[in-house]
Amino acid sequence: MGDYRVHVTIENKPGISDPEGKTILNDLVLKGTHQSVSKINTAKMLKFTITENSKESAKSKVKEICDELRIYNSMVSVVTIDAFDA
């Protein structure tokens, strides 16, 4: 058994809308700064600390976790699981 960080991303399928993101870029075009930056994504993210046997029975474990409380809608996420050793 060990300790592991697993990582949630949270991000908008590609042609959903991305309001956030759309403020933060016509917040930088208003002020006229940073002007090579032409689009901005956002996304949210869980980190969680999990005891598992491996990193990958920690994903699968907090994948389980975020389907069951219904993190996430699958329809218009798209979810990226990432374990590192804590």
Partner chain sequence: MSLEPHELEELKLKIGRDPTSTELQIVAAEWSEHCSYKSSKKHLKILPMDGPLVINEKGYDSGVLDVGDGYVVTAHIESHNHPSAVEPYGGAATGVGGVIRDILSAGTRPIALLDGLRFGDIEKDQHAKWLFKNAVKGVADYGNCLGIPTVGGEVEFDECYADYAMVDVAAIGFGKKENLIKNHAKKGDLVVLMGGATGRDGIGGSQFASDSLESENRSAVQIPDPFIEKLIIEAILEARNEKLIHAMKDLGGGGLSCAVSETADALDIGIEMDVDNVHTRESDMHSDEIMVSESQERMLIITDSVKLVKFQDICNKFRIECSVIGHVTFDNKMHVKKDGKTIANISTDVVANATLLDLPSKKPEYLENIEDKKSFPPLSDYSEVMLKLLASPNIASKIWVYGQYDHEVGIRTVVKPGYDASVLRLDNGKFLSIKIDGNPKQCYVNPREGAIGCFEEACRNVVCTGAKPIGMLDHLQFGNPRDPEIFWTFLESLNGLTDFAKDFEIPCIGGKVSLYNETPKGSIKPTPVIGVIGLIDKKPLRVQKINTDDCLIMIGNTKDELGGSEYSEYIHKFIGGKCPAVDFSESKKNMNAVLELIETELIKSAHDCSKGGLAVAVSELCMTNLIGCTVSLDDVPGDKMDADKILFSESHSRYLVTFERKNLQNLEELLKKHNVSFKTIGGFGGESIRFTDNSKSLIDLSVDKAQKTWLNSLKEMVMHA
Given for the second form:
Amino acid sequence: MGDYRVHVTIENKPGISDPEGKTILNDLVLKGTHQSVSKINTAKMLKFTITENSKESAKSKVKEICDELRIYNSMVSVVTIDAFDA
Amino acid sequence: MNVGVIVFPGSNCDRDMFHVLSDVFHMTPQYCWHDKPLPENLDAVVLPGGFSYGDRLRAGVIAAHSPIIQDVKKIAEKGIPILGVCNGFQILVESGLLPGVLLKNDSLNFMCEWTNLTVENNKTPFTNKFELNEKIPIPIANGDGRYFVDDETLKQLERKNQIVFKYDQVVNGSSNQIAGVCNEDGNVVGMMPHPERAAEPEINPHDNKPSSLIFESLLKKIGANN
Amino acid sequence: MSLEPHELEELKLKIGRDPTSTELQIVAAEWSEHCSYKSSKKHLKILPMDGPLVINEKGYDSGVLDVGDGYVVTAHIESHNHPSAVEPYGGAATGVGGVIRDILSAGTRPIALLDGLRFGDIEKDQHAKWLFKNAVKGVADYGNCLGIPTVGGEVEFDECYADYAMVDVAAIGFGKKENLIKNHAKKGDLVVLMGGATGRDGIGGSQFASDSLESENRSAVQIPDPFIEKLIIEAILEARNEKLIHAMKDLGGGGLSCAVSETADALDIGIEMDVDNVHTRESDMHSDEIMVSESQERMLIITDSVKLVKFQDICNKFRIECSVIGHVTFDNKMHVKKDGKTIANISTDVVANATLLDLPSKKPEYLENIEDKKSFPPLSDYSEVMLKLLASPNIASKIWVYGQYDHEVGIRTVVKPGYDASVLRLDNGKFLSIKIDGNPKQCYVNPREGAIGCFEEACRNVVCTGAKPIGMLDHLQFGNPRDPEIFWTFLESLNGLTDFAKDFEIPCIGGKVSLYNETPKGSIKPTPVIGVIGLIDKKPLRVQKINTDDCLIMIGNTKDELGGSEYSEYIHKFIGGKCPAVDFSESKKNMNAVLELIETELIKSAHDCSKGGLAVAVSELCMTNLIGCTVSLDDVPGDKMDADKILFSESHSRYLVTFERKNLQNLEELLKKHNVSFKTIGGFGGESIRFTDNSKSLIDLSVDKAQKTWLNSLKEMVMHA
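Would you generate the structure of this protein in the form predicted together with the partner chain, following the form predicted alone above?
In what comes next, the whole complex appears, and the chain from above leads the way.
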């Protein structure tokens, strides 16, 4: 058993609008001098620390928790899960 | 008495503020759109409440980058009275005109309720008609209204008499129950509660006189200047 | 989305050829129950829609009432049940957005919202709790951001909504009569789409739950964007002031298909448009997707080429995208092109007018014996039952909900949420009182009397503020209309509402029908939700604090009507019994009497008796005033009955009036003149809520304890698993 850090990134599905990202892009970033930026997406990140057998099982355990507790709503959101050694 | 009411995309208390300034206290307000220069004849400026840019990224941060804020900073230096209410307070904080930050309420919810303030500084252009420690029944309506400063800054605020209003009990977890602060010169004031929602008897179920004093203080101040 | 086989045949017959794929999508959207009202429309015509204050114009999505001095009030009600059941936050929020745009379409500024929320049993059901919490947040985030106060509403829990959500939103608008948009168009006028980009969200609308459109990268659920909605409101009102708008319609269910065909049909014109001109979020959208996408925050505007320039300036000011998608023709056809090629060309009359159905109905079997009375075992401790009711999810204070809604913004809210009805001040010195009410428990036991009861309750609520009811909104929510038993309950409710509206001369100024509300366990209970708008010419009742020695008069008779009551269902877990029925003449007399009492300024407050009956209504007075009172059940007007019936029966037309003792004689004379049934039933003072029966103490409950329980119960249910 070991400790792992697992990062859960929750964002809207790619085809779904992200009004917050769009406002930050158009009304803040592009109004300045940073014209090379073409897109901003917002996301929410949860950082777990979890004790599991392996990095893989840490990831799958966290995914299970996210699904079971509706940490994201699969109707509109997708999650990306990354695991790191603690 | 010309008062500028600054309107950002998403401001939504601008019309309420305009009504109170003009119809109740007989000042001459004018709307100032965020991407136009600030008119030069203003005796005071109000940043009203609302959800500028939909509160995206952080309440007030995008509006704080508006061109008009540069003009606001210039007239702030000249000592002209500036009041930020709710989102207006958040914008003043994000633009560096006032110290501190406004965090999510400790309930994590939007809170719309009547509170009681106590006046901690009666030297500002918006509080000069109050007695110290006078109570003001007044509503709040915000999601990010928890004023936060670190202990060091808090001591400074106290030393320099920059705390203008406190809640008389714990409302949202703000540092030292602070509801409003001012800059070192005292001419820029920010507050989370809404005086424009409490200044008329019809809509104030408690007592509209204390909130009215906020506007009457401004009248007194501007009158004294003129 | 697809047509049924016989509908396809009908379409072919009407157009004399096979429809194109785009035509098929357009017609399927417009002929859906949601857009066409095909099951209900025939019957809805019985509701009285006209009255001295009603203004009718073609193409309005909201009702318009003349409130005098050159001002109008607009009102509408909508629901967003299916979307809220799968994504409560976005579903509820976009529900708010949709009804607001209906108000805006008439050229009036939205000034208030009310929301009715219904879910399963939150005490036991985690999923219901999740739906509830997120729907409230969705309503709050959207309305608060727009700066439109949510001034009232209702929240109810019932097992019939397990795994489902009912989200009803009513919106009120206000403006000058001269600024109303008189929808019209002339040949060559331009058709403009303004607002958010059209994307793949919301394709398939209400049918999506079972639809294959749900996939990795897109969703039938719409994403709310209140910020752009706020900008649209300001831009439209600015354009209205400049008189730049000939006609206007919000894009709702069915997206562009419905907005274009319905506008053309209402104005008796044709519209030719090109999907390539629609601003889209993604570049690879199919033209059919563009036509039926239900992306939110979009408006269809008809203007001319000169005004367009100014209109575009306004859109630029607010940084709202707008595109000219077509122009007005006079062939009454909806002509859709892509790359210059026709992909749909079909008569608007065919698209906008689905063949109306006359569905069979049959009295449901379950109703046969449901109103048989049942005796409950005697209660050993009335105080304990009382406390249990005050803590129950349907009776507990809803402050946890309305405390999250900005109900003050706009500085019109004179009477705030938490009272019988909310009151807004208008610019002409008058006041508007508004309330929505539903009662599925009673509507299940008796669909007719239950629906009338909702209507009367909403009237009572506005009457308690001193307002005379001037208009009604109905939202009829039922299960699958193809089931004759369900359709029968729909007709019963509708007939009841019609009878009451006619008798009281309260016109129906707007409404909506939402059918196919089914949960995995079956149909919901009949859930009509009724909104009543009242007008106060002089001043509203300013509720004053009740003090020691003040008195309590009860107006109206308490009857043996425990059917569908909270007491029967929450305490005894029994569904059935005699449903409260409104006696029209008694109801009218009582309303008039209360209105006159308020006008004389002899009373401190007026409160209606509804959920939880007399016991809860009296407790509410005590808890909000933090004062005790003693009520003698022997004095309560009505037949002699068991104590529990007097305490908890939810009979209609009853009011509690509080006043200073010195006014007693004047009040009694006035009430005698009105020939109403009334009696002084108690007085205020002390620190406990006390009810006596035959001089024996029946209930003795500390006000402080009751108040804490009542205020915190709902929050605790939500916060703690």
